[in-house]
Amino acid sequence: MALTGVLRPGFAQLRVLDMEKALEHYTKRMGLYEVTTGHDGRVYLKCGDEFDHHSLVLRQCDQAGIDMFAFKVASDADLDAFEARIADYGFAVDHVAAGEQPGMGRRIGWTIASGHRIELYAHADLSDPKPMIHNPDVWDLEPHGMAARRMDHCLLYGQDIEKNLDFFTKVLDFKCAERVDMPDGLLAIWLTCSTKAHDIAFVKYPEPAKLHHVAFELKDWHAVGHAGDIITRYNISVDVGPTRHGITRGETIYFFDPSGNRDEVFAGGYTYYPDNPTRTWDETQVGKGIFYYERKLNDAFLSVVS
């Protein structure tokens, strides 16, 4: 499959209440690497198998949540092409100069119907540390903690997700891999720009711009179990898991960082191709779709957001 246009998720910027506790959580427990600290105090991190400068930005604030979610595009020309398409759709686009984040080229940004800020960029410096590229071992720096391999996706809660579906498919050329339809309308969508089951997802919610979770990919089901051991050993607050999804088929644990942002560790999932039909769930099986083994939802998963 030739990947053009929007390639993949790039980085998420989260708000945290206590930077020291957040760094301990994301580096020592989840296994990310601290890359650098910006002049404004934001801290930049990356996962073990990522080449871009960073994939997670932490900003200290008095309220947890997500500031933005960014995708990488194939070329600088794509930024100009997407800017025109986004503006034609009706969203105001702003520009972020190269270097506003360390190691990042210029970016464009806008606010979608659910209230979330989305950005696109084409250039990122190579990370340090980065995976080996000459006679490479399977890793250079020894994995630690949960050994997160990449920042995988975000699930965002907000209003007007029907408009998000329209925008992402018509303007950014995403595909809808799965959806949940309820008697009163669309509840949730899983969107992909790659061969993954999803790169971003949305659930209908009465408040705008909410974060449900940011997900980090692990190697396999055994690694998810190891993550569960770490969660228990260090008394990390758990939402649900280890379990698996019917939707996407991913193996998962949901838990919370010290600020109350929900994290997911995720393995598996099916391969998606753009000629695949959309998989659809309804109200009779939505519990099984979300939590395949339990076959029911829990209250916290539906209602706790940041």
Contents of the next structure:
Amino acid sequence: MALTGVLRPGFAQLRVLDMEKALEHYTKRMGLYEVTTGHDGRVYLKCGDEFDHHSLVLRQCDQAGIDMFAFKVASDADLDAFEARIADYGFAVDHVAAGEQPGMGRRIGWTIASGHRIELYAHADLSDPKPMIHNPDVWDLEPHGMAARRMDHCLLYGQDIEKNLDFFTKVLDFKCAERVDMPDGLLAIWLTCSTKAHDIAFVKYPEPAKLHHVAFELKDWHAVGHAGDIITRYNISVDVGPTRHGITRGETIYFFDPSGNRDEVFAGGYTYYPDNPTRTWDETQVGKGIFYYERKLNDAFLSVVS
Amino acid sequence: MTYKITVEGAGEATCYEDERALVAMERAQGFGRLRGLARKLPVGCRRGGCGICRVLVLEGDYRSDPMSRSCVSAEDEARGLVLSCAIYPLSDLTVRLETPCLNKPGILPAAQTSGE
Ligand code: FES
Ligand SMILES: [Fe+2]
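Next block, the form predicted in complex with its partner chain, ref. the form predicted alone:
Entire complex below, previous chain first.
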């Protein structure tokens, strides 16, 4: 099957308490590039290995957290088709005009059962730096900082993730690559629209609309180690790692941006195909699933969100 | 210059100039100086965003970084209910650990209507 419909995560819009500190963190330390600043003060950033205009939007606010997570779909017609399916499912869909974010085409948005706003769009302008297209070198600008290659996925916390699972699989054609079932029910799901082990994940949590982390992909384990050096050198608040996830198999570090939003940098992870069975975890092994080497959850995994 | 942070019922931490109170408390716990704590000191983002490190300052002066309003309201902050990772002592402090808030409304996504 070729990739159709929802192609991949497009951008995350995060709320930050201090824009200047946030920009230093995401550009100098994590290796993203500032693309432009909008007239309302939102700042648009991207990784050097991404073609599209931006993949991270920072909005100054007095509360940390995530405003929305957006996916790119293959064609403009997909936007109309998904809008009809989402509305049929019972969610109210609203429209965001092209240009509301610089370089972005029209978007549709709605709120899912866990309280998060999700958006879809079909068009983004290209922006620099981006992978070279004709006789391409491995990069146009040499990577710096942690050398994040792309914004890859997010993990969101909220109520009623059973309904999120139903919605993402039935309406957006995602697959569930892995899940954790506890004695009292579903705890977590890893959902994919591609051949990645996850494009978005959810953990059950009593408060709606929370962010656990936004993740950026690095080249390999060595790059994850280098990111660890940067985290210590610049006194970035670290949560866990370098370590590995059993779930998805990614090699990872969790740390926090200057507003207390958790970031992940990771490398690896298996290839998922849509005919693969859903991998399942239970209460006895979930520690290994989340942190493969520690084999137990840390105190922050289930309780620290923004 | 150092300041003493007394954690009510738990023990004392030494906090250096321009050091986050929470970081001093984490170190003190590591050195076994907060033995009175009933449980492990709650530590999260250390950057004022998650709310897990809330304390009530009973005594003393400090300066603050911005704290996420989904964890601490302006009124809370004015009466000394603060995020210990976002305050820097300017004198000796006495603090009481406060259970983090759950189920505060916070920001829910508002439907955007720019456009059609
Ligand atoms: S540890 Fe997150 S707000 Fe202090
Ligand atoms: Fe992740």
